[in-house]
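In structure tokens, one chain follows: the form predicted on its own.
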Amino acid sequence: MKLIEDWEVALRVIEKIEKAGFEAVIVGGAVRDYLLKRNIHDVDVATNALPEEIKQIFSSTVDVGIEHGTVVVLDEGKPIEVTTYRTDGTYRDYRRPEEVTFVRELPQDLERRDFTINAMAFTKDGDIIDLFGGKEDLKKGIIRAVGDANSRFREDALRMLRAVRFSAQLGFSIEEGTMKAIQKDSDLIEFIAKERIHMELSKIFVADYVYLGIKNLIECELANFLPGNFEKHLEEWKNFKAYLPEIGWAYLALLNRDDVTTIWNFYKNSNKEKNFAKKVIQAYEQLLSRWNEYDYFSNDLMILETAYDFAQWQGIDVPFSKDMIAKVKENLPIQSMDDFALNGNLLMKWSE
């Protein structure tokens, strides 16, 4: 597998540390996606070395969050977080520890980590560290809390989302245990910031599995505590398909028109989320009835075939292919608004 340039300046970044007399390895979600033969993206490196020891090994950091022990490293040309291995003491409020404590084993800092796929290292020499079974469980695809379900959801209860986004981005199931855990500790997400919440479900709207999202949103006991009416709509889900979050906030809204309020305000939605879905929702209420030259003209394309997008999930028959809308567009007499001063009568007949 050809691998990103930041896992390889990760790589070296390791081996400078190792030179200083340290131990450090690539940690977490890019492992698991390693391992998966999936894209890359973040690559993390943990280590033995305290923060204060990175910073004397490297010539070019920055403190992003040395209380909690990271620091990035910019030597190697491209920054790389570096964290101290750590402990964390008592949990407030169901989201942050009240201190973390730095240690130098690496099997007391993956203990700490929430799911097994996650709590896997890799070293420089290529083996991998598994403590917890995370290769048994990607193989069997699940989800699987590290040790007790209910202490890991209790220290950070965002983790229970975060258990539905990964089925929906790996389509893996959640295993019983971590299941059971996550219903009798549902209620906790109410403790969690909504931004993260619209955070996680920005994710599940692009996943590859969003109908297994939903549908373990649901089951967790989640959904009880999150506007959208997800039990109602479930199947209205099943061939939702988004490559912007934005996408799946605007058939979120339009699936609670009744009460879309309710959505923004919760979720904290942006303004540019908020627009969006207002424009698509009304050219999908057009389309129900036909759009004429006017409607082609005034929106763009992206809005255009989001909506018609929306008609398909709805299981509304389009007389009309999705490509044909580019075409139609590209063939209109008018393609700009300084068209309108040559002649201006025509937009008084569209409008009619």
The other form holds:
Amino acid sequence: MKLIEDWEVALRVIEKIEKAGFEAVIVGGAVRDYLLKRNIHDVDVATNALPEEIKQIFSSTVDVGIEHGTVVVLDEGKPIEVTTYRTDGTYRDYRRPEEVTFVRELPQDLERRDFTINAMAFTKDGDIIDLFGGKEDLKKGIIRAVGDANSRFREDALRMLRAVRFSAQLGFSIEEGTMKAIQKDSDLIEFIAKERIHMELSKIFVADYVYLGIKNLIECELANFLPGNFEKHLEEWKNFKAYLPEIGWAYLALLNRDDVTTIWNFYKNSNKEKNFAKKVIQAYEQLLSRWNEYDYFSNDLMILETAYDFAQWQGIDVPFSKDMIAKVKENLPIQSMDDFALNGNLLMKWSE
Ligand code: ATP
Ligand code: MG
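The form predicted together with adenosine-5'-triphosphate, contrasted with the form predicted on its own above:
Next comes the full complex, this chain leading.
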């Protein structure tokens, strides 16, 4: 496990807060990933001190989300988010409210969190505060809502998709009661901003267990409300593996080639994602009829390699290995557009 510097910095920040007479702990995803021995990517600190009190303790802070109780503390070198214990205000339209209420007790803060595995805290002495059986659920490999699943999803419908996302990232199953609650309320996903749905799907695409994630998306019935024909194409996701979200979006576009506008309109994809998809799909189609030198020349290596992967995920036998792509590209007689000035008729020959 990579115990990143942030963890150490967070502990020093906690110490300082405690010296000032308050209480502070590491919370959420960092505690989960620490217990799972996974890489920790950001360490969040929660405290009973109010944002103004935090700003008095540290000489260098940035107000990033002070209305939500978050202050970024900088004076230990690395930025650490420090958030005052809070409960969410009243929920409207199945969305997390904008306004929050600060509270002085940690249990109230843990209670508002989505899943048991995300609702633990780590003290500076190394104790784990686990009020909802998060450790046990980590051991069993399950995603379980904190409290009554149905009410939690009605408070914030995005949590349903987060459950699927965590299953894809961790290879966990969704606990039966939690799964049933999602099935019951899956239609509420329509209240959630498309940008947030986009973010969750992007995380699913780069997760370690994408196929499991898509299977859960179908089983929990969210797939009924999300364009992409996930059920029809489930098996085509079996070998899928991406290191960038745009590869996932491009693959989704490939699987839905006959109606790709529905995908782009619904998920509000960026031009970058759409252009990338267009290039890869084009290269993929050319691959099926064999790449010529011009295809090798005019496409970036990454586009060609992704198109190659698409063919593999689609179960198409490509009669050469993936490493050949770079080799062929390196050995092209023409390497740059400038060469064309000298040898313009090659282009004519290639495009024949
Ligand atoms: P990662 O950052 O690896 O994607 P995370 O668990 O840190 O995962 P974040 O979205 O960064 O997830 O949220 C941090 C913590 O805040 C979560 O672990 C959870 O405790 C809480 N949380 C986030 N979103 C929600 C939500 N919609 N409802 C309830 N709690 C939430
Ligand atoms: Mg996080």
